[in-house]
Amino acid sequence: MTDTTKEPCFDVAHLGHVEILTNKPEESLDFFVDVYGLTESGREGESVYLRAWDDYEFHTLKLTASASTGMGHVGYRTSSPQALERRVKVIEAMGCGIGWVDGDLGHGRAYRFRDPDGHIFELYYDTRDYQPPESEKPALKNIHQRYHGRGVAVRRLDHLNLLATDVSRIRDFMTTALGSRVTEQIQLDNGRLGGCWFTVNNKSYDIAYTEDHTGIPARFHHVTYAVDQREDVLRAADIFLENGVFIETGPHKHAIQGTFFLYVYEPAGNRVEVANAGARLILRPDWPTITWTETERRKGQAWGLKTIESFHTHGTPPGEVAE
């Protein structure tokens, strides 16, 4: 039987945008404008915000230089800023809250909190349209940027991936916090949740955790962009390929979600995908979780190209296997 008890939450509307440590500013800021195909939209400090051409806000990505690698912070919209405050509230009440910031050149003022894991979150609803310039205003109103064609070209920020210690906290922190759904999860033989797919709205998912191999708490699998079909991502990889970037694994497609990949590594090391969902969404509003099995994980992705071992150990900050 479907738990159709507990009420769906929707004060957090979407995924609005990761912060990316680099340590080699130059060459990172290099991969995600010429070969990825963000577009620059601002600069403020020691930061880069970045932005696909039919996102929607100033940025979805900021790069910012650093002596470490690996994610600064996520952040969500809200649906309404009496929504954001009814997380708030929440998440005070959870005792994980670290206060108010003021923002950036992105959004207005955004409340900060950590997950189990150390991880930074933020949750936001002021946020600021990107205007484009004339060169780049395009023929139909309803979206933000022409299509430019610039290397990958990729569409929109899709989600990412975090990686965690104890992923059952994870799942109880996302579905309390932020009001989350999971939709797909990996149940390992000796209890442990080895991974976890989750969504605030009606996409498949727009973050996920998986455990990390190493041990070591708050670090960055990879951020996602969606392209328009498959093709665009067999077209990412010679696209890749000729730029002498490290393709970790891929294209192929993945069972869990059923999602169409390209992995690679950009120049400070931290994993970048290039995917296409399909026209895959979660309409059901009692979707009941898929869980999946590690005799069934074990059998690989979707077509059987087996999971790289990196995929469990490489992350940012990088890190050794705990012994």
Given for the second form:
There are 4 protein chains.
Amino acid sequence: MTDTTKEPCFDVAHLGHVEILTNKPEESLDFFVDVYGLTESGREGESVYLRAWDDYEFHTLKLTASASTGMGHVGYRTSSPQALERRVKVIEAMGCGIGWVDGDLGHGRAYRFRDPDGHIFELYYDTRDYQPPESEKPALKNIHQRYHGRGVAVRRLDHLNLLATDVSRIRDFMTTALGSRVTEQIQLDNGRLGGCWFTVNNKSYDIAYTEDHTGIPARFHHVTYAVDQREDVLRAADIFLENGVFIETGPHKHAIQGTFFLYVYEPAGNRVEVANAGARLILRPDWPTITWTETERRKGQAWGLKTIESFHTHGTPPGEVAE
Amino acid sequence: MTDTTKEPCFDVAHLGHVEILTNKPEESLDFFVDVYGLTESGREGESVYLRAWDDYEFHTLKLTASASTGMGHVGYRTSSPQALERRVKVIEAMGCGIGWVDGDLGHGRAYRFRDPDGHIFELYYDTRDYQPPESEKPALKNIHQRYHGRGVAVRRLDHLNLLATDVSRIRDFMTTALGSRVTEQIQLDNGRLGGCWFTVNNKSYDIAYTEDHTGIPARFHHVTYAVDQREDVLRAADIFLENGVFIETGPHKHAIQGTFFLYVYEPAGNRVEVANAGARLILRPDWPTITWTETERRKGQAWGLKTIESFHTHGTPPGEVAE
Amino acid sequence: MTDTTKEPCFDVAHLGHVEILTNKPEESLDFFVDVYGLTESGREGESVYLRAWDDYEFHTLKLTASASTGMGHVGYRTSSPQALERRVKVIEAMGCGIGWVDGDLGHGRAYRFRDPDGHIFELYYDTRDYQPPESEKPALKNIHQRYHGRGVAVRRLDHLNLLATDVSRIRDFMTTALGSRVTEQIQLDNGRLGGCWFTVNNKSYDIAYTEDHTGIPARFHHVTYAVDQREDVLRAADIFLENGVFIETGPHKHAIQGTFFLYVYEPAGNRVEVANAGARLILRPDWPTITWTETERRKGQAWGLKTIESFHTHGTPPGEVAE
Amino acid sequence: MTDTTKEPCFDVAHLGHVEILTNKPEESLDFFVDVYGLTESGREGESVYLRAWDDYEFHTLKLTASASTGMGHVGYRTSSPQALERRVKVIEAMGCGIGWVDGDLGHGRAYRFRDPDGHIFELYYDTRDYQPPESEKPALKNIHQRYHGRGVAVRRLDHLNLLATDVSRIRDFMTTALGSRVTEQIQLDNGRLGGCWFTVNNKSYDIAYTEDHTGIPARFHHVTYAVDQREDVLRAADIFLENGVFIETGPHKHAIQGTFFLYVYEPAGNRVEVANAGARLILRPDWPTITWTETERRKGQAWGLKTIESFHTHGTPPGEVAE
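After the form predicted on its own, can we look at the form predicted together with a further copy of the same chain?
Below, the chain from earlier opens the complete complex, with every other chain and molecule after it.
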């Protein structure tokens, strides 16, 4: 059933970081540190570098003050320096490359490129390990920072979701450029792809794309950090409630991917998720893509919650959905 | 800090199945089906084939009636047919190969070999997908069998633990034969390795070895299935209690690997674990091995529980620890 | 602030049992036993007697085959024989008494009466302890039946909710007849009470009434059993999903009373809830009633979920809401 | 089986507050506020007044700087002013009264008395409601303070445990003086009571006494606040670990009362518990005392954890156990 002549690609190791733009930098920073529970590891220019307590890299979220909102760029780390070279060769051949950049506070040189919708990606191998100051050293040395228990206290970067006008083109792009696998997708009645979930490793997805109806390119849907237990998601809901954070929908369980989710907007309007996947992993090397039809999606989320309308329309930067 | 001239190996995809021997086949089967919550998918000869509700393969546990207890063999699935050939070449060169077998009810031809302590391994690529009968079809098509909620209702095979006289030799063997990474290990004061945790993918470990003091070769320590939440482990404790299952230790959190654990003995005496890892994954391609000293281990488990004495002595088949 | 000349009333100890009518007796029984996780303790006439594993009485749910659906009657146990006599005197003076009945399979003689909407209540003191057969004996003797882990495996009867045309009259009735306290209520803009939550003990409520817009008297809204953890409610959602049970709304947290809820319809259409209250109790003897306005209720449930329309209309027996 | 000529007593409503003595006042305060998650509501003299976020009274813990450790006194609130008068009359007749005191920052006049071991109790009715400052106002008005999520963030005072040389005398004292019920007890082989659990309301216990082997009178064993979920107890363990708090034993489930527990020592050495009771309540008015034998207790806690030795010896102020 599966093509076994072509071996799976392991060149890209994992999602590394996401750069989020905010036009309310102080409020956004307060949210990410005091409410969401990230830790600041550095500052440079208009950006603050943030990380969850069990992220091993210097940063996984780069929060950048900007005239608008949305995503600056997304970075993936490769499995080796050689794998980075192989990927760059493929991407250059695809004609979507931008070129090498010197790197950032949190990692070494990186190769930048664009997806068909205009989002900026970068690949890098050389990274900077987080070195906790004395006050952040963990009691057990197999976690990367002390479990501080502040706010939602998310554990690690999990995935992001981007909007794109043509998800089918994205599918071809991601499987070729990063060697990603498509674990699940939505097939609309009109023949278009409504959404697509990709992974480069054993996580069930590290990036998802859903269809954008505004015509505005390169928009951002949400970024997600993982917590260890569903109870942490329920607890997060109370923390958001008490801190006046806008809760869009959840907690509930997604039908697609089975993730236990909770969506909020940080103060500048970017959507942020808290999620738990339980013990679910994609260990199977020849995982066949699971395709959901529009009819199936009409049943709502796993336990029947209707998908909230704004989930199909709200992205950043904001934009009007064409009628 | 890490050697980047050698690329990581992705030839082996995941732990596939474990064969457990029992001299109380009916009691063991009752335990695994009614209490632990596995589902029977087939029978052949002296063996019953069992699986957890979200395992994608036909079986992950082969329960075989035998004169004694312990492990029959352990199987790993490779990432591709080509990867299987590559691994066989390496293993044959190591001189520990046994040879090809035709396969089993649950998978195609497999290559068998021995670890330095005598445990039998097999590698295979061709597998048999589980096809749920009507009564076991799930409500959501991205899980592999209906969540039946019977007994502990474990989700998927997670890892196993074997005993070996010389764990250092095992470390060399596993990293060479399977291309496994050593994520954590125990360095004893006497210079020996007390334990070693290996992974071939993003799980923090799929097999562990700990030192055997009996001199008996090829003994088995435990097999573990994962549940989605720590609450499922606590609930399992009540289910074991009410069903008269011997609880050895737990629930508690391991210092090593941070797993939330619960250990019991199935009726024939083989140790079985229920575990939850939370959101912890080894996504980092150049993960540096974490080494625990004897002094550190004396602090007990994560929250201070002393490691129970039988954890260092009880294995199957049973044996006396030499004084 | 509180009237201290009148002492609180402790005559009624707790909600004892609810009789539910079903026109699909076999399907309803399968639901309550195999899916919801109650245990049958007896049968008589058209009724099956059911109980949760930690209910101390013979039964807490009496399931009666009937031409229609809804509630047969609700029973409360008094604190003592003397308290029963005192209550009967009060109720007779109110003019709503029906009279003594001989009792039932699960308890001794009881005094029956009607609330202003026509629901039938009974008060009793003499009860029948549940005596578990050998197969249902618990491992620990401070619970009343073995934790069997079957289906949702609810722990104990928690509360019920009835519909009434005039909730204000109900408030007067309950506080006088049973000596209940009003812990929370909804004050509508039109001056009417939209809902009222009552308790006779330290639970935050054992019965609630909400306004019925159909004009049909004595309708039933739902019955609720408690589980120990919110995780049990989430797990229940998967069990309902896999068993084809209609999920109306949830899991989510109520703003009123803070209960973590999940509502389903059993096969005959009666609404059934699974709930967890956490550690919340009404220990305060002079608890001031908390009043919610319509404006406040428009914010939806605790984390923003809109209250589902059917929650205001669906009751049993079914009826049309007058426009 | 139960004596129904005597009606149950409802004069005492609930445990109100505990005064803890500390010879390390600053460290103890840091522990209770930053780690345990209480909130300071006032200061007077050598005392700081503390409360959990859903306690309705001004304070539930009075932390008093002292030359030693242990308990200052314990306060219970009565159900009414009349009930207070009735109790005082009974206690005076018992000959163990001390007399009226003017009250405290958190409540009005109180009547003080001694238990047979010398611990000081007080009963009061007039209390002071907690009035949250703007920054502590909750999002939902049915909780008494904002859920701040700081540290362990315990919800409400639950119970305390005292040591006594003669627990049998305590049983007579508590049932007479407060009208408490004995829900569970330990009957030693030597005819003595090893422990006794009492309640004045629907909680399964609000105070417990266990036998003291030191001969030192009026010692303190531990104070306990409740959290909503068992997951909160597990999370507390990580918070204690990261903050260098000594964890004595747990998390595990008690056989007696079924409480999910975790015990630590605050910096001055007083034992403090975090606990969750699930949905368990003593609603039954004629609850028969459950008696555990020494043989039964030897099985350890619910899931087999051996009771730690220090649990039988460590109390405050500290003392030597006579051989």
